[in-house]
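A lone chain, given as structure tokens: the form predicted on its own.
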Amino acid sequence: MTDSGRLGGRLVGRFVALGITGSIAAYKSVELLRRLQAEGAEVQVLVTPSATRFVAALTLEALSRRPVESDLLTLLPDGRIGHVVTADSADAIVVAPATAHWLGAMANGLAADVVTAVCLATSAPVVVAPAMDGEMYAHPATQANVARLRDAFGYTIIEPEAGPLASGQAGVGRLAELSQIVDAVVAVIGRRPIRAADETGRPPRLAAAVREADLDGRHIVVTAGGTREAIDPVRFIGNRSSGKMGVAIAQAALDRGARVSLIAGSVEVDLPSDAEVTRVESTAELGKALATMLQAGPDGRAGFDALIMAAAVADFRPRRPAKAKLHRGASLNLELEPTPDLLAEAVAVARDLSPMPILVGFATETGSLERAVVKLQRKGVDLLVANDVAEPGSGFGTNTNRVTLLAADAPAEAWPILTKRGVADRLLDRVAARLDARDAAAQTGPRHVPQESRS
């Protein structure tokens, strides 16, 4: 399971805060985190001081790709108060395991730890799954605290189960089954609107996400930015592409161990220092750079594993650009001609390479994505990333994007609005899965993408 889990899950687009307290059952919270992600949720982990003695922050950060919140006094990099941002943006809070100490503190509003503080500061539904020794859970004080959380606060209490306990005794105190806890989170969220659909309203991800090196040994070619078509030596026809999406893909691939060749046109962001960069300006220059990449090696094999065409290639160029600067006049008529279809040309060449690279195109539309479906069929790519640039927060120049991933051999996936790095990571999840399936098929039969590999 990777990134935010299966996109068909019940918590797609949701932001869930997972509070972990100092119980021996805290080790189960790691698997609970993964199960929430498997349902499509983004997860922010909160821990009490004692919880850090049972489960390491590094493990939780590597899986959630967000800094673990453990200190009430720690500010976010932008100066916001971390536990307040989580309280305001979480769609639900689940505390699992919840110790007797935490139940007592919460029932009396004692915000001495970040888990209690977030619960006090939020209007989101709260799910609590206690875990402790049987006699401790049966004590009247604990039962009174549980009753107050349930009856006065409206929290959903997932009662512990009977069975062997860490003390060596048996009784009611074992953490409930994780599937039951996940079901409870889904139920309390229900059809409530997403509280912070924009990533900027949530706590930030880690600056460099901790990910598996699942692209180690792979060569990924990425195109980024816009192309410029000369009118004269001074002026050009271009587009609004900033290059942010393509550069995010290149950096994400590098972070996952890939060798990255980045063909960059006009961009407004810094390029990854570890990428092999080729700078181009026009569509013709981009075409030449791609042709070089598409050449088979001396052994007849493809020189790369995947081509991701995120560049915004100009559709038209002046038929006869002026060799000297055009001077201002009453009017200017430009005769335009279509530029070559670089994606279609690349696909035609790449299909003859061995092994066949994974080919990814981008489709920028306004108002409707119907043309993108046609483009997928016409271009012959494995995956097509389509987005509506007229939608706020999606498209040129923004730090976020809402895309639909199209594939000829799988249902369309409509992703929630994500940071462009978030889109890049999800896209590379798909690319990595297809590369693994391609290599396996080379040994066992026709290429296919197993459903369980699609996160």
The other form holds:
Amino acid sequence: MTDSGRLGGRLVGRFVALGITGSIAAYKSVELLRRLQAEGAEVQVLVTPSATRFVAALTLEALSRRPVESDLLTLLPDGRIGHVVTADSADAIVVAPATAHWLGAMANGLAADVVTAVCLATSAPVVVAPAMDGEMYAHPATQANVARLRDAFGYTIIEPEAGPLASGQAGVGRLAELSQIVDAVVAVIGRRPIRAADETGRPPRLAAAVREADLDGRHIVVTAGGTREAIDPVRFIGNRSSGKMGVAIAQAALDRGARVSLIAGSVEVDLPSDAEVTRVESTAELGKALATMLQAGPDGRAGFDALIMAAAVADFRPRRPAKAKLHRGASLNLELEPTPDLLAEAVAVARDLSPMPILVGFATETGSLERAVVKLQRKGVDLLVANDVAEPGSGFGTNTNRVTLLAADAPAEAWPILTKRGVADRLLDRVAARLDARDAAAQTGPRHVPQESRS
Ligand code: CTP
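Please give the other form, namely the form predicted in complex with cytidine-5'-triphosphate, since only the form predicted on its own has been shown so far.
Expanding to the full complex; the earlier chain stays at the top.
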């Protein structure tokens, strides 16, 4: 499970930039990073050159799973300008510890280091926690800089505390309690909307650390987007699906080493270039593409390991679509017929495949999720991702989702609001665990789901 996925955190789905400057208190920033993650935040670490003398980039990278930003002039691996991407996507910036030098640079807008540059370039709220020798903090120059940050820039200053200092003296200069700094970050973000819920809007993670390649050698079939049913050659009946959820699953599976077949209906997002893509328009075309996937290979074995049916498939279609454009008249009555339940049909075929693929459906509901429990049984899937599209931050077109995972053989799990990529990662945790359990059972006996996969 990702740190951002922990239940109940006050920063779930948030992206926080942690700026560390060169004070001895920088060692506490490592713990601050962990605390922010424990609240559910994704954290991008920014360091000034002197900070790296107190705390190693490797430590920060291993914990944050993102490359530390230390150089203003180095581009991100994808060519974007790191400090601008961070400034644009962070929900908050927290500078802890902030040295006297950094306060002076910031107060005067001298963006020689990446921490200052991000603060200058952002419209996100900024929290600053100074830490230094007591005399330095008390100096009128430092006090003037702090006042400027607070009064002119609107930054939240977390005053240092009195106590023993690294110099051996006592005074006001110790970094504030970490819980106070975390509380301040939570407070400044408040109920602001998530600025870059889509993973691609944020600086990239460390490629190798995104996930283990736990789907290496697996073939995952994902359906995404909406289907369209022709009324005539010009018009169709469609739905509001953007394809973001299915595409996030496809990308997450690729990142974990899987071969991915993506069957995509109408989508509003780019499709991953590494996926084997089949474009479809109607439910009938989607059905054909699935039927091809469901054919056993020449060796009699299933051609895929999991089917994740995230597509929003039309439930009705015009019984007799017109061959020529319908012209405007007084009124038009469309006779609709139900479409076949492709997932239920796929499940029926897949149950006879060997090894049996893991089958995942999605349930779009408005209001109570009780119907999803019935749907889980009716469709015969292993897992059903139920989401209430009427809830804020959930459903069509949004970058976030709040879902409940239902399983045929495990208790329901209500997940917190997550980015769609976060939902994809968690879902694939479950799929990977079930595939491992399936393979282990094939060797030793009956199929079971390992307990940890339910956590
Ligand atoms: N689905 C499908 N074929 C359909 C309709 C839906 O394969 N004709 C799949 C969807 O891709 C999704 C799951 O079934 O994985 C549930 O879709 P949903 O629209 O929530 O449920 P329906 O089966 O359409 O049931 P209802 O309309 O009663 O909610």
